[in-house]
Each structure stands twice: as structure tokens, then as C-alpha cells.
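To begin, one chain is listed below as C-alpha cells, in the form predicted on its own.
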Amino acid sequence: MNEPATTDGYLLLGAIAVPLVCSILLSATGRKAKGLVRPLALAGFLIPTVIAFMLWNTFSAEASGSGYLFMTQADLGLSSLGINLKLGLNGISMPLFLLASIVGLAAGVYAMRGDDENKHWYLVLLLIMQTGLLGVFASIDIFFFYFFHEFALIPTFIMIGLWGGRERRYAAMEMTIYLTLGAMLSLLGLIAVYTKSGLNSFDMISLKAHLAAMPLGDVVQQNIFALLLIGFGILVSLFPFHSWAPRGYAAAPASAAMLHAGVLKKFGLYGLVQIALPLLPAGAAHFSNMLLWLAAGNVVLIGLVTMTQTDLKRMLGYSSVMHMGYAFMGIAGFSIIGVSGAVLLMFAHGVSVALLFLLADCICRRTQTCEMPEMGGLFKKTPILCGFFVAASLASIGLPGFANFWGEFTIFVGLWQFSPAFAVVAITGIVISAIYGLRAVARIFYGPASAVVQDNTIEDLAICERTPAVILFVALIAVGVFPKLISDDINMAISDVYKAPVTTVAEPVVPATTQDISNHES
């Protein structure tokens, strides 16, 4: 270690390492000791979650501002290149680290059901993916921020190709092409930041301090931000680079879809908020209008496409793409409340979309189809499943009482002060979401029972299905009722990063306190 780490720093490192260690043990003993498969997998998902809650409980964004807590660093012999394994959490990354642990636990528990012959290999890949997800949000070094993303992405392709549904090979190939392109463009942008800064370091903290004192020229910022925007945009399915997501999520096995749509997809948004906006404010301001138009495409055009879908999983895939438009709009508005709302929505959307993909898989396995018109009348046989699905759909729409409401509401407020016209466009997304969400509930659970439902013995959610659903549902309700559980950390970090007054996410906003980030002094 280059600098002494605190006990919490070692806990943070342990949270990332435990899933990887468990995956190694599973790959070595899975076939020989089947009785160890579930205990090892459960440990790999549960221990990081416990650690994440311990760290969150002791986290104090008010004391640290935009600074990092729980820091630990290891010299891997690459320091001459400015690369070090440096970990820590600030008010922006802490909620997303918590998100990765919660969704990871739910996806892991759901994946343990059944006794498939190759189940342990599926769990090995899921644990490797979980290691990468936790590492993304804990990395202070930009090189490892990118490395952990790629580390999590590779198992995704494999799981879709081997365990996915129909069109899985085509979906895996399409995802590979799109996401590899996005990752390469992002990498070029990150390397450009490294070289143009002249600091010879990938350390986010050092780069922010250095570029605040010696900012890059406007043209350089615009060119680098364009690379990052397109690269990160592809990874987050920004319109029109979105077509990979619906097909990929429809073909993906449930746990892989939960982790990718719920957590890994936030990588690009997180990169824009944590890296691109504070390091390249002039570049961000230059592309703000273009980003708003593209994000409006996500909300309106993709929202209308979502309304036409009859396949349940594909509808959820398009819905996920649509809701990313809200987050991009919050970022493009460059207000403290808008960016804070985008981070809060990243957490809320991650939990709600993971719950929806879990429930969709439960529905499709029971009815032997994903076509909603062929499902009707399922409520009488599965009232608990219906209750969870209705709640998750209402959360996705943005009903008060769920975490999504606070993210969307604050984005709308910030966007209104930036551009009332685009705020109106964004708000129309609520109507679109309500139409396709409530129509899906009606098609699947109500009306005359379909032949599939009448002719088959269908049971309600089992314990192995209820448990992960409860984990995600509780997270949605907790933040929905008490948004300050994570919003205070986000507010303080965002306001300090952009040197602006704090505007609270969970409370009404006075317009005069919301300022344009691009005008702030470094």
C-alpha cells in the first residue's frame, strides 16, 4: 500500500474482492461439491451488501463534500504511467455502490433457484460481473474505472450467448459490437483527458484539482467531451444508439438483465457526472442543446415505440431506454438540482427495472410465452406476483411514494428553469409511461383468462422468487418515503464538485438558487 488505509478502506476493498474469490472457489469446486454452490454464491453476494450498508451508515457527505472516504491504494507497478488501484467513495458514488450491492444480491438469490447442471458456471460469471460493478463505482483512478466496466461486460456477453432466450446469439453479437464501439470511444476520450492535462495521472482527484487551476482550451474540451458523450451515450443507449438494448435485454437471462439494465448501464451516466462535466465544463456547455434533443428522442420517440410492443421483456427493454432520457436531460440542464436528480434517478431506475425484469421472467416462465395478449387473467392464480408487478410499474411511472418520483420530479424542476419547452417534453413521458405500463398490467393480469392460463397449473411466487423481489421493493419504498437516505449525500457532493449552492433534492426549489454549472468558477 502506498498510503495507510483505514478499516473502512479495507472493507471497501473486501467488498470488491469477495465475489471474485467466491467465483474462483466455485469454479474449482462446483462440480465436485454441489452442496457448496449455493453457500459460496450467497456469501459472494451477501457479504458485499452487508459491507455496503456498513459503509453507507458511516458515510458523511457533509463532512467530506466532494471528497472521498474509505480510501485505500495499492501500487501495482504502473505508477510510472500514472495508474494506481485507488479506491474510495464520495457522495455521488456511494448511492451507486449501494445500488450495485442491492441489485447484485437480488439477482444472485434469484439465480440460485433450480438445479440446472451448469448452474455453478452461471453463478461464477454472475459473481465476476458483480466484482466489476462494485469496482466501477469505487474506483478513483480512471483507468480502473474503465477496467472494471470491461471486467463486468465480458460475462454479460457470455451469459446471453449461452443461457439467453430466443435470438440470443444475434443479441449477444449486436451488444458486443455496439458496446465495444462505445467502450473504445470512451477510452479514447479518457486517454485524451490524461494526455492533454499534462499531469501524467489518471487520478480523478488530482485531475479535478489540476484542471480547475489550469483548464483545457474550449476547443480541446469540446473535442474530448464529444468522444465521451458518444461513447458513454452508446453504453447508456442514448438515442439513436439504442437498438442493442431492447433486443439484448429480451434475450438475456433474468439475472444478467437485472445487473446490466439496473447497474452496468449507469456506467456512462456516472462517467458524465463524475468525470466529464467537472473536468470539461466548456465542452459540456457546448453540447447541451444537442444532448437535450437526443434525450428528447429517448423520452418521446422511444416511448411511443414502447407503447407498440406486445412482447413483455422487449417492452421493458424499450422502457429502460426511454427512462435513460430523463437522466440525460437532468445532466444536460447543468443545474445542481438537475444533475442531483439524475443521480437519484440512476439509483431508483436501477432498482425498479431490476425488479421488473425479475417479475417478467417469473411471468414468462409460468405462461410459457412473453406475448402479453396471450397471458390475460393471471391475477386469480398469482395475486402476489400481480401486486409486485403493479407496484414496480407504478414506481417506473413515477408515482409518489417510490424512489423514482424524486428523481423525475427534481429533473423536471431543474429542466424547467433551463428550458420550459424541454421540461414539457419530458413531462409527456409520464403519460406515455402510464399508458404502456398500466396497459401491460391489464393485459397480463386482468380480463378473461387466456387459454394458456386456463390450461396450465400456475402457482404464485415461491420463496426463492419472493425474497429478491422483497429486497428490491423495500429499497424502492425506503428511498421513496425517505429520499434523504441518499439525497443529502448526492446534494453535497454535486454542489461541491461544481462549486455551487446546495439545492436539496427532496424539498421544493427556489429558482434563484439553481445556477448554470457552466458559469461557475472553478
Given for the second form:
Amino acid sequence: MNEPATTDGYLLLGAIAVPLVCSILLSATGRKAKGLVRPLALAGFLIPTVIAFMLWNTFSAEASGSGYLFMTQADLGLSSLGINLKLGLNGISMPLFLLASIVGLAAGVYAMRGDDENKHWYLVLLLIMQTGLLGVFASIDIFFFYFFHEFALIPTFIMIGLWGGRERRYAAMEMTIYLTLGAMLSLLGLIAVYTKSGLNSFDMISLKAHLAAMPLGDVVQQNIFALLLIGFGILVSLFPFHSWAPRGYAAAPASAAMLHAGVLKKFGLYGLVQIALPLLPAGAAHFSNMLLWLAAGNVVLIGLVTMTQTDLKRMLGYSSVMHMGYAFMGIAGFSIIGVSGAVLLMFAHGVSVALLFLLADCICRRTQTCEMPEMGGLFKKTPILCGFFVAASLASIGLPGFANFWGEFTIFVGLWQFSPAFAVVAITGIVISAIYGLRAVARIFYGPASAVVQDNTIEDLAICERTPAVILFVALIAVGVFPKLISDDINMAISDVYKAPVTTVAEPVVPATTQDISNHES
Amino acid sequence: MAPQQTLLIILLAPLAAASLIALVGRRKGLLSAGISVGSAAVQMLLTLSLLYGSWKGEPITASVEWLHIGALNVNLGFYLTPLAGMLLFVVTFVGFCIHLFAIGYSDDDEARGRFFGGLSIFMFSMTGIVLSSSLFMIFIFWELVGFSSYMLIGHYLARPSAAAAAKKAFIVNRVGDFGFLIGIIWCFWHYGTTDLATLESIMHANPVLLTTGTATAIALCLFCGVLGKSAQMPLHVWLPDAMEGPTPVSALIHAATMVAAGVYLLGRIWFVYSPSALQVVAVVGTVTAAYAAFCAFGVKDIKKILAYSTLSQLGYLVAAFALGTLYAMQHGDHGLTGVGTAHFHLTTHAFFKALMFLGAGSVIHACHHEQDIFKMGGLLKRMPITAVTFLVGVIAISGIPPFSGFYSKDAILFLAQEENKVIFYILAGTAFLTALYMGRLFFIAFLGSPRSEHVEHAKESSFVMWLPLVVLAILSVVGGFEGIYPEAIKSFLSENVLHPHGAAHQQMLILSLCLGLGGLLLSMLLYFKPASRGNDFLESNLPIVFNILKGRLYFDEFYNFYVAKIQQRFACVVSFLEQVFIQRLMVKGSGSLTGVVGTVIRGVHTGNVRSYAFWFLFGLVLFWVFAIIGF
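Please give the other form, namely the form predicted in complex with its partner chain, since only the form predicted on its own has been shown so far.
Next comes the full complex, and the chain you just saw is listed first.
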């Protein structure tokens, strides 16, 4: 069990520890040494990003299939319960780890602007969040996987409650209750996996091996999967558990919204892909039809709701809910192609939604309103902001050349194999998202300058706004042009994990669905 | 240099230009114009060197794996066939002419960098479609072309109508792409590949594949993409609005090249079309051709008349493809008859339509953005080169020999006559209408005396603007002779375009002359009377007919009604229900409900937050039970 950690393993541990250390230092020195605040925070965000890129570089070169790399382990005194701090990355978590580091850096840089009295506390919380985010995707131990999620979630609530915009109290409360419940349900599910497996271990790798050899009974699998699906579903705003998202994101301060919508929200999907589906294939097969219906609700119903929004940030919140529907549909299809597409989309959506929230904040601060009908004609004063916003909107509506296209496209292809009808429903999304995306662009930037644009002194993007935007934009384009930067890793990991279950479970999938249909008919 | 490398440079040169402009040329208009025109020149010269060089039409392929996930392989690559070579020639040659023209046209444009950057992105995407080796790759560039079209239609961002037209074009195209993407994915799973060459060999090896309903359905789904991009009924509504863009854009994208992409797509996948699918395609094309020709009489804007003319000609192309392929199936010898005939006309049309659009651009530029033909007049004396070259375009599109339009239209009418008499009469009638509305445009705008001040002071455009006109005018005259084309294209045309011979030839010749000259003469009688020159003949004499034509069968009104009154209201209802049921009942309502329940169960009544959580959890448990019992 205790293999010696490599240098890369220590690097991985370091990437997670650095933001935490920086946040501790910052909270200790913040008020006294103003000059140290920015360098310390920057170090806390930049060093993990550099490490993530180094690890990704090694990872792509080694191409180790489904296996984990950079393993490192520490006994924290809980080993009698089967809990160890065990870190490592595989092809599924590597892109998401990279995502967390990129979005974290962008959100961090954006948070550094301005000279707020309590700026350092804000950065402390953001750094804690970053620790949690990096930890989530690097954890092999399911306990720590959950622990890191909570670690990132709590600062989110505090940031919304303290620095949020309109309705911040209500939004913070609703979000806290919803997400805590979701997290609790998924914790229940995870504990159920732990106890039912009888392995006395939270180690994902040994659990996978064990359950592949001795799968749980179908009913047990179904019950546990239901818990996990609803729990994770709430966290990813699965229809109809989505209402926290638009309100929460509208109220959240920009950097918190970027990190939550961009990265933390992916926790639930990641849990489904990395844990729930491989460990509980029969449960997943049983619920795939239901999941498809709910995800179709995300795409079509929430897509329509998005079309009616007039508040920019709420519209982005709803559109992010809608796009999660694609990811769920990819997962529900239970195929290598669909699940890989979902992981691709998780990366792409994370970057693009972070960019959109960043730009939306830049827009709303300039026009001093988030109501799109009051805006208009902004392009003349802020051509660069306009360019970025158009690019981000087109990315989120799946234009080729941006990473999102590959995610959506792959999901559609994978879903067709499973259910052409649902694939058609999913593809309607490309029209719906084009409608609201372009409508927003036209309302904000095109046409003659409106009163709010004329009256306010409006400058184009400043350097501390432009830098994070460029970071995110480059990430979108790079993966959009060369999807293989991450897709080969994903493919290898998913092909290996999903090969075995797919063949054994392929048969039950069909009777389960036909049974459902006959139930409906009777 | 290996041909693959040449093709790679042809593809990437405009992308490099666009990136360069984005980086350095945003505020330097002339520099970005130079970069963009330079890349177009590189494309054209390399294409010409390839076509007139050693290439004899054998397929050139290259392929790189771009995405590999499970059974899904997306390869990007080139597949250069004579057809692709022909379109590459049209796109790069006409493209270069229009780039040159655009230098002059955009001299008073503040956002020149953005304009030329957009043109270069367009050239990149369009070249991508032409060279694509698979449907997946075509789709990628298809969307990128849509994007560049969106950027360029909306070039005058401050104009609300331009912003609206850009949005409309993108969304209507997305509706088409919805079907197209379904078709591509269906094709992938049904035939196992979307690689064009492989697909062709599969279809030829198993002719029985085409007899199934699935094959027809796939073909029609793919045809949805054509409906959008080539603006066929009922998705034609975006093209007239797209005239909000700068005129060189209209010439390049919305007349000569991009709108032809749909027809080219048909040419690349003609082998997946079953006879029943082809019947549908033929009808759609014919209806579009006739409908748009009528609409042209109801508008007065010079660019919109040309836009309807483009729609009508696109309908011709689509119908020609379907009729020719059906003809080939029945005769079993000329597999590519439809493709060849349609693309012959596509090529000549690209020449004379680009010519007329640039001519219109020259006029508009000289008349300070006056676009109403009834406010023009007398331009022949003031802008002789523009007027004469425009006249060449009018004669060519009217199908009068020996101008290019005659040869290509003649081949289409011949096919229609052989294949379907009803379609033949409609297309022949459309040819007559084409000459009539083109005559109307020419006589009113260019002859007589000026009817507004700007027109009075109009001067001939500069050298960079009239040179492309002259070049395109020459091609509009000689484009019908196969001899002028490079070897590979020449043999492709001579093998696959059916020209009538003997008595049939004489019959078609007489018919074409009657239709073309008849239309022009009638328009001269109707519109070249000094007394009535300031107003439209139909409007003053037959206002009912004029208003019907002006109404254009109320497609736009219907769609606007649908969007505003049905789609948006439905979305509002869904939004309302979401508010009521999910936000109020499930989330907020649980809190207030507790008040009621709390009086019964005192213990629960402890405070808002907790009861709220409680009820929420209760709902979840219910949901879970429900889910396990079976959804």
C-alpha cells in the first residue's frame, strides 16, 4: 500500500498546500503589511498553476492509461477507519485539476484589483477555496474527496454573505441549505458504499478493484446510486434542484462565482463519473432513463427560462444550469464517448463560465446595473471587453474553435448511440443557446448607446481585468483548437474504467428501459 | 512543394492574417487591409499554380487524427477532387477580386481592421469547407463560416437593424444546423463513417443502402444544413436582411461563395441521396427559385433586388443538383451530372453575381450610401465603367448567348425538360422573370436622369474598385467556355455537364433567347419610359400586385409572430411555472407551509430556516421513493 512518493507526488501535495499556507500567512500579516497582500496571494494562485502544468506535461508524456500518477500518501491517524490522505491524478482528474488551477489563477488575479479595507480577508477565503478545489480533484481517498469539497464550499457561503450583491442574505441561505443537503445526501451515499463494500477502506482504487470483482446486489446499487444521484445532482443544479444557482451566482462576488460555477460545481459530475458510475454500474443503468428526462429538463426547460431573463448575471446562472444538462446527458448515456464528452465539457464549461462571470462583473460595474434592456451600445466605449464577451458567448454556445464545441459534439455523438430521441432533444440546445447568447450580446453591446452608457464614464478593460480574461480565453482556444491536449488522457482513463462495466451491464440497460416503458403503459 | 503542403498554406494563410490583424492591426486600418489582401493573394496564386500546374484531377488526400474517443474518430484532412478544385478556384479568385475592391470601398470605414479581419476569417473558414475530407470537418468550418457571416453582417454595430440582421442570420443558420448535425451524427452511426471518400465507396459497394427510409431521412437531415446556408425555403429569410452588411461582404459571402456552400455540400455527398430525397430537394429548389424571383419586383433597394436574385439562382442550383442526379440514376452513366451542372452554374453565377454586387457597391459608395434605385438614375454617364460592367452582369444572368449564364442555365433547363415538365416550366418562367427584374434594376438605376443630389454628383470609383469589376466582367462573358478552365476542371465539366445537341440544342437556344431577350425587352417597355421613371410601374399601375409581392408571402411576419408571440410567451410560461413550482412551492413555500403544519405539530414550529430545510428534505425523500418505484 505504502509506495514511496515520487518528486511529482510531493509537487502535487505542494500544489494543494501552497494556497493554504499563503492564506494562513495572509491572515496573520494582512492588516499590518499591506504590501505583502498581493504578492502572497499571487504566489498562492500562481504556484499551483505552474505545478499543474508541469504535472500535466509529465502526465501526457507518460500516458499511463487509466492508472493514477503522482501518488502520495499520508497517514493522518484515521487509518483504522480506512481513511488516508491519498493523492494522485488519473486521466479524468488531470484535466479538472488543470481547470481548477487555471480558473483559480484568473479568479485570484481578478480579486486583487481595488483597495478594499478587507481585501486580504477576501483573498484568504479565496485561497482556502482554491485549496479545497485542488484537493477535490487530487484525492483518491473518498473521505478526503468529500472533505475538500466542504473545505471549498464554506468560504463560498461566507463570501456571498459578506461581499455579495442584491439579495445576498437570501441567496446565501438558500445556497447553504441546498448545497449542504446535497452534500449530506452524497455523503450518505458514499458512506453506504464504504459500509456495503465491506472493505473498510475509502480508497477509490481498492474499492474499484473490489467492487469490480464482487459487485453489490442490484437493489443495493440502485438505492445507493439514487442517493448519490440526487446528492450530486443538487450540487450540479440538476433540474428541478437548480433554483439555488441563478440566484446564488447573481448575488455572489465575481471571483466566488467564477470558482464555484467554474470549478466547484463540477464536483458532483466528477463524483458521478469517477465514483458512482464505475462502482455502481447496475444502479447507474437503472436510473439512466430518469436522469435523461431530468437532464432534458435542464436543456430545454431551463434553456427557455434563460431566454426570458433580463438580468445579465441571472441569465448566465441559468445558462450554466442549462449546460449542465448536456453533461448529465453525456453521463446518462453510459458510453465511453458520452462520458468522455461530459468530462471535456466540464473543463470547457468551467473555463467559459468563469470568463463570462468575470466579464459580466466588468460590465455591471461599468453600467451600474445588471439589467440588459437598460444597456446597449457599449461596444464603442469598450471594444476589448466587447470582443471578449462575444468570444465567451460564442464559446458557450458551442462554436467550433472553442473547447465547449468538442464537449457538446462528443456528448451528442455518444448520446445518439444510446437514445437518438434524447440526442435530438439535446441538440435543440444549440438553437436555444444561440438565441439567448446572441440576444445578450446585442442588448449589451450593439445598437446606439443607451442612457447608462452615455452617463457613466466608462473605460475599457484595465490590466487586472484583462489578464484573467486572457488566461481563460487562451485556455478555451487552446483546447478548442487542439482537443487532444486533454482528450487523449480522458479517453484512455474512461476507456479503461468503462470497458468492463459496459459489457457486463449492456444487457440490463435494454430490459430496464423497456420495463420502464411497459410500466408507463400499464 | 507537395500539393498537401500547398493546400495547407492556402488554408492557413488567411487565418494567420486574421490573427495578425487581431494582434497589431486593430487601429491601423490600411495595414490590416494590406495583410488581408496579401493573404487572399497568396491563396489565389497558390491555387492557380496548383490548378494550372501538375495536378490532373486525381484526388489528393491528407488526414490527421484530431480527436479520438472510443469509437469516435474525428480526422481533419484534405480531400481535393476536381469539384473541390473548381470551388477552390472560385473562392480564392472571386475572393481576391472582392478583397481588392474592399480596399477602396472601406476607405471611410472607422473599423477597417475588424472588417478585414472578418473577411480573412471568412476566407479561412470557407477554404476549410472546400477542402474538408469528412462531414465532421465540414461541420466545424460550416459553423465558423456562420460566425464570420455574423460578424460581417453586423459590421455597422451601432445600427440596430444590422445587429438584428446578424443575429437573425446566425440563429436561422443554427436552425438549419440543428438538422444538419442530426444528419451527420445519424450518418456516422448508420454508415459507420463520415469520411467522404470512404462514404462514397460504401455507398457504391452497396447500392441497396439507398433504398431504405433511413437513407432518405439521413439525406434530408443533411439537406437541412443546405436550407440554412444556401437560404432555401423556408429558411431563406435571413439572406435579404443580411444585406445590412458592407457591400463587399454581400458580394463575397452572400452572393458568390458562402451561400453556395450548401450546394457544394450536396456535391460532396451526392451519393447519399435516394430518389425520394432528391424529389424533395428538387421541389424545394424550384419553389425557392420562383418565389424569390417574384419577390425581387417588390423591393426597391438595389442590394435587396440582388439578394432575391441570389436566392432565386440558389434555388436553380439546388434544383439542378436534384434533377441531374435523378437523371443520372435513370440513365446510369453520368453519376455526377447533377453535381457538375449545378456547379457549372454556381461558378458562372459567382462571377456575374459578384460583379453585380460589386457594381452596386461602387454605385452605393459613389452615391453616399444611397441604395434606393428610384433615387438613382443617369449613372451610365457618371460611372461608365461600373455601368457597362453591370450591364454585362445583367446580360449574363439573363442567359443570353454567348455570355456565361447562357451555357450554365441552358444545361439546367435541359435537365429539367428531360426530367420533369412542371419544374421545367417553372424554371423557364423564372428565367424570364430574372431578365425582367434585372432589366428593371438596370434601366431605372443607370439610365435616365439623376433623381437625387448625391447621385447627381456621383463619380466613377477608383482604380482598385473598377479593376475587379472589369476582371469579373470578362469572366462573366467567357466563363461559359470550358476551355478557359484548368485541365482538371475542364475535364470534370465536359464529362459531367450535359449540353443539348442537335435539334434539342437549337430548341434550347431559341427558348433561352426568347426568355432572356423577352424579359429585357419587356422591362425596357415597362421601366424605360421617361414619364414613369421616378416610380415603379407595378406600384403605380397594379398596386395590389405590387403589395402582394412586397409582402413576400409574409414569411418574416410569420416568424416574427412565432418568435414574439409563441416562442417567447411559451418561454415566459415555462419561466413562470419554474418560479411558482420550483422556487415558490418547493423552496419558499415549504417555509410558509410549515406555519400551517406547525399548528398541528408544535414541535416542528421552531423557525424558518430549519423548517425550510425539513420540508425540503421531506420533498427529497418523496422524490427518492418515487424514483425508486419507477419514474
